[in-house]
Each structure stands twice: as C-alpha cells, then as structure tokens.
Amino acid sequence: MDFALSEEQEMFRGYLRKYLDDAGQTKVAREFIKGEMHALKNSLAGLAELGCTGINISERYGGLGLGALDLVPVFEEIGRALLPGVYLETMALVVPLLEKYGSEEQKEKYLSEIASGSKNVTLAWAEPRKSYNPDEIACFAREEEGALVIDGMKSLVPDGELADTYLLLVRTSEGTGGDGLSLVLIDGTDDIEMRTQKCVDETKHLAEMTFREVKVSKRQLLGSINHGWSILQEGLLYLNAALSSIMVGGMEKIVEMSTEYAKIREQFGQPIGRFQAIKHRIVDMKLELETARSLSYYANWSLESEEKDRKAAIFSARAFTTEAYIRVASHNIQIHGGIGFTEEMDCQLYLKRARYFENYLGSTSHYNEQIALAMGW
C-alpha cells in the first residue's frame, strides 16, 4: 500500500510553493488583516492560472478530472502561508457534492466558473447561538409557485464576504435526525443582509446572514428535498480530509520556522538548539508533524480509493491534526520566548488558526465520537 504523493504530485508542490514564496507567504494573509485584498486576489488568481482550481473538476467543465490526492499538494501550501478565502469550502465541499448531485444545468452554470477561479462558494450551516446538530437547523424554506421561499438566518459562515455563492442548509419540512433538510445553492444577492462577526483569527472574516422572504428557483436544490443532510455528511468527508492537508501543511512551516530560531536565537553563549529542552521539544513537534501527515495522506488516499474504513480514518486525521497543530503552534510560541506572541512574529497567525480549526463545522470531541462511530464501537 503506497498512498504517498507521486513525483508529479511533488514536482506541483514545488511550483506552487515558489509561486506562494515569491507572493511573500503570510504577507497576503497580513495585508488581508488590514482590509487589503489586492495581494489576495493576485494570489488566487495566480493558483487560478496554475490550474488550481479545476483539478477535481470534470474536463467537461473545463476542470483537469483529478481526485482528491491530487488537490492535497494546493491545500498544504495554502496552510503553509495561511493564504485566506473560501478555495477549502469551494474545491473539497462544493464541486464533489456538485459532481455528483447537481443537475445538469448546475454543474454547467457553477462548475466552469469555479474552473475558471472567476466563481467560489461557501458553505451556511451554523445558525446564531445553536450547534451543529441537525435538530437545531430553523431557517426554513418553503415553496411556494415553483421556487423556494426563505426566512432565516446563519452565522458564522466561512468568509462570507468573499464568496459569490453560498451553499445553504435549510429546514424544509419537519423532522428530526436530519430529516427535512435541504440543500440550497443561493447566488449573492441584494435580498440577503450580512453582518461581519470577529473572529479570533483574522485571517479569517465570518459572517451573519439574514434572509427574509428570499425566493430563489427550486432548480437551486442540490440533490433531492429534505435529503440536505445526508449529502452534506458525505461532502465533509472531502472537506475534512482536506482540512487535514491544511493544518499539516501549517504544522510543517510551524517547525522549520522554529528550527531556524533554536539555531540564530544565542543564549549563554551559545545558538539555544544545543539546549537539550529545545532539542526534544522540536523533535516532538517533527513526530507530531510526521504522525498528522500519515494520517491526512491515508484519508485523502482512502477516500479515493473509496476503501471501506474511509470514514474513520478521515475523523481521525481530522482530529488528530486539530490537536497536533495547536500542541505544535502552542510549543513554537514558547520557543520564541517573548517575541512569540507579539504582532510582530508569524507564530502567533499559526496559533490563532488553529484555533479556529479546534471548532471549524465541529468540535475535536464530535470527531472523535464519529471516529468511535465509524469503528462500530
């Protein structure tokens, strides 16, 4: 069993890094923080140009008909420069879910704009001061001549304000367990109200959305009425083993950055890498490093392949890696001793963008819970 990048795979990274190096790395996702975009728009134009964005779309849609292997190389680089915008959300959410629920008509109309880097989508799940359990969704659509009328809101919807469609969960009829939901692909439109909310890391912007008596064609339904949920079961599985790459690819920069600290940082007289306490604390962050990028290899791998422990090995990557990434980011804090966690220093982006992983669409206890699940346990 090899589920190692190929050369190729390799060789792809190594452009993209160059090009994400020559961008200035986490100067984009800085620039960001400030409310410029312009650095970021270059950026994701640029990956649009190396293909980027139709790797796993189908060359019908203009895409490059690859699996989800081949986007780990884009979403390590991304996590490495802490790049922001919805391209997680659009590439491992979005266009599986498109590919293999959309109706003709919608695979037409999204998937060759999203090939093209000129169209990306989020996702609206949450709903304000409520969880992720399914029992909880209120923002309801109802149909009325034809169309879908919607009343509601969401919150905490990933970079809201950058992306042009939103994939929405809606309640369509009663039901618990996730009966009665649906998926719903809304275009931005004046109709919907939205509300920036902090975040604690702010190379990420959330945002609230209110929808009051939004109508919207029923041909927007992504798969059939009231069976939303579980598409979207099936679409986090590609989300959260992308998810996986993201935070190892953020893991791996965390530990060569304080690397080359422990070696220029003196202390008595001395670079404080030759301190043992330093030593075993960066060779504790390689294994943790090590550990996550087998495990998110084996999920993108297995979900592939479609092998019959996918499921569990993608909760688990996703969990362990949450973890791993804070312990990691946490340790390169403390190594920098007090310049750590000034503005100044790129750790303290790391740390905050782990952070916001720890609960991004659920918490480290839910996975590991569907971890337990997936074993039959």
Given for the second form:
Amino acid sequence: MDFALSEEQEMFRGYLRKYLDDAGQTKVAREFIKGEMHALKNSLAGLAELGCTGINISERYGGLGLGALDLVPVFEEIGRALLPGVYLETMALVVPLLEKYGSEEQKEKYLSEIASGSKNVTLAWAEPRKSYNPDEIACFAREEEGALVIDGMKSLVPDGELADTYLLLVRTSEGTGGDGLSLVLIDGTDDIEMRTQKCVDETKHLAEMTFREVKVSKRQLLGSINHGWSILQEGLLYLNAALSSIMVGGMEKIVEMSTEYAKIREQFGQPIGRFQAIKHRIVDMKLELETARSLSYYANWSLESEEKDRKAAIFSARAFTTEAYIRVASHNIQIHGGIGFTEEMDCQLYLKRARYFENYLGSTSHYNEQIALAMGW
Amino acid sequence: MDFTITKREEDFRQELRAWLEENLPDGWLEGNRELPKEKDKYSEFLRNWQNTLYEGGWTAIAWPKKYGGRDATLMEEIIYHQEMVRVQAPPLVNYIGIHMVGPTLIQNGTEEQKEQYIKKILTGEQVWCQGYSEPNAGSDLAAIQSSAVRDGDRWILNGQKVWTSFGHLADRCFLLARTSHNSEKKHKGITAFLLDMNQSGVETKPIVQMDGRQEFNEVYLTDAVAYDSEIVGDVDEGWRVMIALMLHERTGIGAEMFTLEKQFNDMVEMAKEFRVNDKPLLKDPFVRQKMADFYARSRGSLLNYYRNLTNTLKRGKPGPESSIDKLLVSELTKEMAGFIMSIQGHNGVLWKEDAPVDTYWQDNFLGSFGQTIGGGTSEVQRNTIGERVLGLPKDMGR
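Can you give me the structure for the form predicted in complex with the partner chain, which would complement the form predicted alone we have just seen?
Once more the chain from above appears, this time first in line as the rest of the complex follows.
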C-alpha cells in the first residue's frame, strides 16, 4: 500500500509553491481582473521555465514524457493561486488527444510549441444559450476543395483571448447524438470575430466567437471526420481528473485561510477557533478537502494506469469535488464574518471560481449519471 | 502510488480464506448466520468461535509469536479485516481483550499478570470488558467518580459504570477508578484495575439498545474487591495506561470501512432487485443520483483511509488523522442506512420477520446511531481533528 504522491512529485510541488508565492499568489489573478496582463504573462513564462508545460508531452517533441500523476502538483498549485489561463485545457485535453489522435504534422506543429510554453490551446464547445448536449451543436463545417468552411457561433470559450489555437467542436454532417460531429484545430485569425463575455468569476475571460465562412485545411481535423464526439469524451476523462486536482488546490487554500483566521480573530475575548460552532465547521471543511483529495489522486492514478474502474473514479472525483468546493468556499465566507463578504478578501474569488467550475463541461447531475452508467447500473 | 499487494500478502489472504471456508460455523457461508438468542447459549457460541480461531492461529494475529500471535504486519491485519467482513464472520467476543488489554499487558504488565491472563485472552476462556464510562463521565472521562480505597493488601471499589460492551458476558474488566482526590489535574489520581467480574460486589444489568440488542450494560460496584496484583502500571497513573491501551488499536476503523464498502455493494444489489411501480429502484432517477453520490463519498472515505494508512506505514504509528476516518465512516454509515430505509418506501418501516427485503437494513439503520456515539462521539472527534490536525485552540473549559 502506497497511496501518496512520490517524493519527487512533492518536491516539485515545493518549487512551484515557492514560485507562485513569490509572484504574490492571488495577486496575479487580481491584476488580471483589472486588465493588467503583465503579472500573468510572467508567471506563465516562469511555469514553462520550470518545465510545467512539457510534463505529459513525449520526449521527441521536447516534453518529459510523464503522466497524469506528475501533473497533479501543478494543477493543485495553480488551483491554489487561482491562476488564470488555459493551462488546464491545453495540458489536460489537447495534449493527450494530440498524442493519441494527432497526425504527425499536427504533433510537430503543436506539441513542441506547447512544450516550450509558446502555444496555448482552448476548447470551443458550447454555443449561445445551448447546453453541452451534442444534438444542440449547430456550428457547421462544410467540405469544399480539401478545406472546411465554418459557419456558426461558440460561447463560453475559456479565456479565448489568451489562446492561440482553438479545439472546435463542429457539425460536419447531420446526425443524432454524437454522430456527425468533428474536432478541428483552428489557429486564431482575423477572420474569427471574438467578444469577451462578462463572467461572475472575473478571473475568467470567456469568449463568444463568431465564424463566418472561415476556411481551414482538412488537415486540421483531429482524428477522423464525423468521429469527434467519442474523441472528446475520452479527452474529458483527462480534463476532469485534472480539474478535480485544480479544485483540491483551491479547497486546500480555503481550509488554511479559515484555520489561520480562526486562530487570530478574537471575539468575546477568545480566538473564534475555540468556539465549537466555528471549529466544527472548519473540521467539516477539512473532511471535504481530504475526501476530495483522495478521490482526485485515485482518479489520476487510475487514468495513468488504465484501471478498469477509471471512468467511475474520474466522474466521482469530478462530481464530489465540484460540490464540495462550493460548500467549503461558502463556509469560508461565513467564518470570516463581515470582512469575508468584501472584495478585499480572497474568500469571494474562490467562491466565484467554484461556481464557475460547477457547470463547466457538464453539471453534477450529469456526472452523477455518468457514474451510474460507468458502474453498469 | 501502488495498490498492489505482495505475493506474501496474497498467500496470507488465500490461507485465511481457505481456513474460513473450512472452519466457519455450519451453514454460515450459505447465509445461515442466526446467533443464539439466550444469553448462555450466545456466550457459548461466541466463545467456541473464538476458540476455533485460536486453534487455527487466527485470534491475535498482530501479537508477538512468543505470546501466541503471528507477528502480523499492518497489511496482513488489513487483509484479515477485509476477509472477516467479506464472510460476515461472527463477532469477536473478546475484542477488548485481544486488541487492547492483551497488548497492554504484554507491554506494561508484570510477569505474573502475563502468565495469568494472556493465554486465557487468546482462547476465549476469559472474556474482557472495559470499565471507563460512567453516568456523568462519558466524553469527559477524567470526571469519573468510582472510587477505590486501600484496605490492607486489598482495594475496595464502589461506584457505577455504564455502556460496558459485553459486560454481561465478561469475566474481567479493565477498569478505571479514582484512587486520589488530591491532585490538581483531575486525570491524575486514577488507577487501572484488572477487576474480577465474578464476585458478589459486581452486578451487571443489561441495557436494551434501540435496535433490540443487549450488548452493553450498567455495572454496579458495591464494595467490590481488587488486589495490588490486579493493578496495571502505578497507582494514580492509570490515565497513562489507558491512553497506551487505546493506541494499541493499530488498524483503527478498518473493519468499519470495509463494512461500509460491503453495505454499499449490498445496497446496489438491493436497488437492482427491489421494485417500485414494477421498475427496479436503481432505474429511478432520484435513487441513481443519490447512489452515485454515495459511491463517491464511500469510495472517498475508503481511499482516505488508505492514504492515512500509507502515512501510518511510513511513520510506524497512527496519527490523529485516524479521527478523520472514524468521523467519515460513522456519519456516512448512518446517512446511508437512513437512505436505504427511505427508498424502501412505506414498507421500509416494517421490521423483523415482516421487513420488506431483509431485516439487515432496518437493523443497520437503528444500529448506525451507535457508531457516531461509541468510541468517542462525532463532536469529540471534531475537537480532536480541530485541535490536533488543524492546530486550532483548545475548547473553552479545557
């Protein structure tokens, strides 16, 4: 029995934490909210220098050739610092799919640039006022002389303005369910209209993208045409395992914040952490954190070692952690009292991030149903 | 990370499994797990089962070989719990003797005490109970008032104990009594006695639990007698002995974790078979959602237990995180049992021979309330976690 990250992984976490602490932790996110990109660019460049952008990329494209578990410390630490950007989408969705389904040309074009930190890729899936249901994908790509011509709109694209390339889910033929959908890698061009959407979580600059007769080579299809849906489902396993780690990082920071505050804040002549009403609430937050962490470690381990129960493991980590993150973030505000309700404190940033993730690429009830299906119920 | 077990551990599992198949009471594996109702027959049945375990070398597996154990590793103990839960083995009547009193005597007892008690603990000849709690001293154990007063080479004990599990079947009691009122700190001045239960000064009265079982008791001490040879450690230093005794539980809440896992799996089977409006319960969208959530949480608790176990293996001893395991498993067991009752609909209130599926669920529901109280209430566990894991200040009044 050895259920822990390895010493190397913990040591790497130590470097990252120090690096992000030195950068001011949530200061980077706060400057981003004000529209100042400088701190974020520096931090992302620093993470690339530390090797974070090459962890799960093959050595032949300049990566380290490691796996999901080696990414865990990075995701936890950026979740802790609420670092903006599309590291999640790039590393936990696009990289594994490129490694598995990418053409040699695509791998050479994208993977080495991702590894060096000079390329960011995000996911363009949902459409205005639509759900994640595949039947609702209307953005269409028709074939024309070896090219695809795209027409339609995408919404809620994570940090569209920070990405250089988009993994686009488009309809390439009529069909129901996931039939007739394809994934296309499309590099940002002036042909694509982009508008930043206001988001409750202001550390996220979501984008609405409009495609009007945008032409892209068929060589940009990821995997074969009309089979994009099943590829995307596979990518979601990686993405959700990683997402649960990001949320664990945020939860860990929240429990620390609450604990520290309860030790120093005095009321009625006592530190408030002495009162069971406060103490027990923080303990309940700690239980949520540890359960989430255990589920997310196992999710990433089962993914890396291709265990039979990996779907149930990943979906349960995703579903539990999303809900738990919201609960602990809410408790944190209550424990901080009036000051916790202000913009000055970080409490609100974590709550908003938790709410952002709640329905990101699917709801809790959707993922609960996925658990049920994975269990064969 | 590594969840595989070694060849040696797998061999251990197979050896135990084969032995259980050979030696469990007749019909047990086929589902005939009825225990005798009448006290003496019940006691005899469980003592016989323990003696069978002893003869197979399967009672105190973690004890040193010298004292009749197997020197089992922590992982072997875990496997042992898993297998016992898997076959729903009869309860170990001398749980206190084997997991607590025996190891304490091996460590702190005199040669005479070892000679006199160890072997009998193993065979089930001498069943032990624990005399800690009192009507006014449960979670606040240092408030005990039962007294022991020296009288020549004897001690005279008076007072009342309560919640004494298996007290009605026990021959001996590991009992705490106040021997001095002079100390400034109230946990000083307490002494640990190895009290003989078979004497006229000791009277046990069973307490009927809300699930109908009679496992614990009130114990009345009226001029009960103990001798110097029946004191463990030093006079007035019983608190330390008691703490050491509690730390002998190496695998902690393991058996309850595996029981929770089994109950979850049984719940799924029930929901597949139990039909409402001619449809299996498991196809009901509400039930599926809740069950998926229970899957995540019970799986999470078990994985958390494994993560703490990994720490225990690395450090060589358990830490205060074990309170996290206790809190998670007991609260979840209670919630899950309540859920199972509720999804059985209005038939869920039927009990005993009229229970809609199996009285197992109704029994579990009622029994689950004991788990969040016994062995330290959930509130006490939260204090321990808050203070010892998170470093929050101590409660007021302590």
